[in-house]
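Take a look at this one chain, the form predicted on its own, written out in structure tokens.
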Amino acid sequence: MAEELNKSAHSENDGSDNSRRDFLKIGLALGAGVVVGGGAIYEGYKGETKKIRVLTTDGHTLEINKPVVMEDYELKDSSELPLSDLQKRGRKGIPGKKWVMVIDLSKCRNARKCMDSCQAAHQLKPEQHHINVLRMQDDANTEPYFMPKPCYHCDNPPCTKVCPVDATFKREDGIVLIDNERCIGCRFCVAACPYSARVFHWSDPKFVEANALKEYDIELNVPQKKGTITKCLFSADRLRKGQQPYCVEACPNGVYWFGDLNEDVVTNGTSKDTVRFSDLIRENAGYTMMPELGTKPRVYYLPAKNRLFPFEYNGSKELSQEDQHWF
């Protein structure tokens, strides 16, 4: 590889097209290899292999032809992986199920109860958010509200697209979910996601100590790990045994509805009303943020028509310029 490199510079000096083309391909070969560097050496030597997979400029993986500098190491598939029971169940989900939420806006008064119930079910610290409520205003002519945000657990994520270890997944019930057993805390689905729905553990979790023998639960993400990232689950553990996710029943206004797609269901957390979802998504003009992209995302929002509550932060019901979200 030394001897082509050297021929291609020199060609290139000749100010030959053709060499340089090849000079700038086998430099790119090099580095797919930095890039996929961390996911091999994470998976261990296992001898030569013929393809590896590489992060392309548009968020895509993609197979080529492996370079010298892999050349002892290969990639693998979750499927060939020694899981855990809990890992093996995670990655499955929970058959027939196709998960949506919907949130109205016209009922969150910022009481982050929410916030509060996810927290600590996940053992985050209080800057860390699986879900977070923002203070929104859509112009300056018009009212602010309150939206919760969480994870949009997209049918099409571009953040598992551009994992290269298998960390990050789509299940077959449409959660999005993380195995912190594998993650290798390149950060690549932090930079992929236009929703900004992770959170990096730059800094040891909590309960380091409490947690050190415990079995890693990946629909609970605990325990959680530095230098792994962090996610919404929808609750998948709650799911599992036939109850609501953590913020839609610690909610106490009524702002989350959430059910199965596949049966045309939600349920609110508060009133435990359950309607169809297509009739509540239309009847109300629901919608989902940057439908433009193409990620398909599985939260809905209800808008902030009809408010029970008047805008109020702090006490006052203006906005300071840095308190203002645009949309």
Second form
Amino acid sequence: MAEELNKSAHSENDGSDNSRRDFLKIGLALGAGVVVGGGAIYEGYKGETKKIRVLTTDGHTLEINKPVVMEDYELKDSSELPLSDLQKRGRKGIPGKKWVMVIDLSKCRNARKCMDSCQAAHQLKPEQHHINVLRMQDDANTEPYFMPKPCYHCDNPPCTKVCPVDATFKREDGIVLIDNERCIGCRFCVAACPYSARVFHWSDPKFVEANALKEYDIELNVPQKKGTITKCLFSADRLRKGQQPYCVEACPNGVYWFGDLNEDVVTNGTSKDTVRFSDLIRENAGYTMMPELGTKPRVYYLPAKNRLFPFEYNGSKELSQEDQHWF
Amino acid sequence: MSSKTHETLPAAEAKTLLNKISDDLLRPIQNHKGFTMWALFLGLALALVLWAYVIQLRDGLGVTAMRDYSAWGSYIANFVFFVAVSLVGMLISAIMGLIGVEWAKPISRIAEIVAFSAVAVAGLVIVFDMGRPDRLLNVFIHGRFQSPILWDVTVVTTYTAISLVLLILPLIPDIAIMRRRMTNLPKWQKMLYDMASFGWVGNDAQYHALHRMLKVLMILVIPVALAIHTVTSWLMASTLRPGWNSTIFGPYFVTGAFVAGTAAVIILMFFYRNNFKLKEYLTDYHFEMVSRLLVLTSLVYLYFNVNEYLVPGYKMPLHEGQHLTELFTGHWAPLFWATQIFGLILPIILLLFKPMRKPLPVTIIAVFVLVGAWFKRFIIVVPTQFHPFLPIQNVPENFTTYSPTLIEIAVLIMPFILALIIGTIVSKLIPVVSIWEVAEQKGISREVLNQE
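Same protein, different state: after the form predicted on its own, show the form predicted in complex with its partner chain.
Everything in the complex follows now, all chains and molecules, and the chain you saw is the first one.
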């Protein structure tokens, strides 16, 4: 039936408004086909229709019009696509998702596998951190702890607000991304980010010659470019392929949970356990970094209670004088 | 333009006086003593700093001392400084012109020259700071009006345009005089004056139109000038950073700008008075009055400083407290106290004594004020960035300090040289003190002024 409706939608496509109205009447009469028919009209407008197979609840397969949100360029591997399509999908995000990260501070023992894996993937120099494990202490009488700090992908991002050219932007799926083909290098976003999440290429990045002919992948921010910004991207390229971010996957200690807020599930990068995000946050008193700034971060922390191992850095169980200066 | 009437001199006497005034004020344009050396010096200096900029273009901003925790350095301080200095045009020629302050008339053109040269290079300073100056056009192609940078681009270009018109319009009667009196000019200069006198013959309708246009522009330039420096302060105040997250940054910057600009005008007045031999036009009285203006603007600025530093200094919230401690007693304390004492407090105290308001002493004081003003911008821009909310860790040593490199210093000198070049060209083309306004003040009638 859907096929028939679709055919008629096609034949009506170049007809007048009247004939389309007639068609709608038929569609209404058919009752069950209304929704599909509407979709068909919309597809008819666009001039082409693609079919995909889906499984119904009672176990039959059914061929329906492909939903408009999924385009070819959104599914392919980045190496198969021209720059224009990469930029287009990179700006739009992954449909239907709201990415969220949970960092369990009670598990972090400064293994820094996250930092290594991230720097390798994004071709960063040792001093350039998309994710940085900080040594923190809330008060002189409280225990120090390690705190991995990625970009918080704020829902009210101060950085994208100040960008004069829309080179950094917030996507539908919650990720704050960078277009280093457009960035003018004014560093206003560096000044505006209260969490120091942004990194600038003060001189040539790594692998300039090897990357000379490589297409720019906006979701990986590689090749990196001199005079532009880089920062944590929530590994948008990995998410596109249905994989977890580099840091999450690399952690040996189960610090990271990553998932989709729409589905309310997060998966642990180490144990691969999948739990409800809301349960995890509620049961462990999850919080966000400096919510008083109004930035609405998408990264949550679980407090460093019931730790499996004590704080230890450079052989000391206390923060160095220099580190204490910050608190 | 005040509507005050001056006592009119008899025609013969007026004519002799006008001859003397125009001879005095036009002489520097044709007297090239020392000019070649000066031009050569400017050219060489420009070549040198351009070479430094080429190195920066080739190797990236890494040739500067800026790093991720001092992402804005002396270039941005330089930008704020030039925008600040340019504000004096609005103060002296517009506000004082509208109020009808008579002593300000002979120096209003000097103020306009300072304003135009400063704001014209300010836009360029920002380009020197860009990581990708080759993508400058993106600002216009992809410009987003949510960003304060776009506001700054808009108001700085507007102010540059209005400043230029405010420099040119009151020149028209003078250029008509120059056309008549300067006969042995090169052809191009003659043509330039022919064009720029816009057919001025000095009839009532022309005077009326000129005064009207000037009045409209003088009113228009006030909000635009306030906007350029307020928006410039918002580049910092619009962020959440401790030390920048302040509600008084707008007026704090504007009042500071008047101090810096007045100092620049005093220095230029002193230069013209001695090198252009204009002692009869830029008199001790003018220096006395402009010194008082410097005291007044400095006092207002001091008041804003007290608010900006002492109010958070009393509360000492964690991060801003760390920043203020570094300013008051820590790493930045020598620079902070030097700018506050030598650039603000001592000048105010010294200028309370009459002998200090003579040309030479006040010029020396003005040099201190102007240098202090530059370092004050540095103090506002740089130290704050070393006190973010989250600790600076796991980065090399040079990420945690900032002192400009040689190449950086050369590049930040470039706008000074460019402003001097603009100022030099302008003062070789036009009289730096307005002939017709001085003539009017001395009682020379319009008929005498515009006859021949």
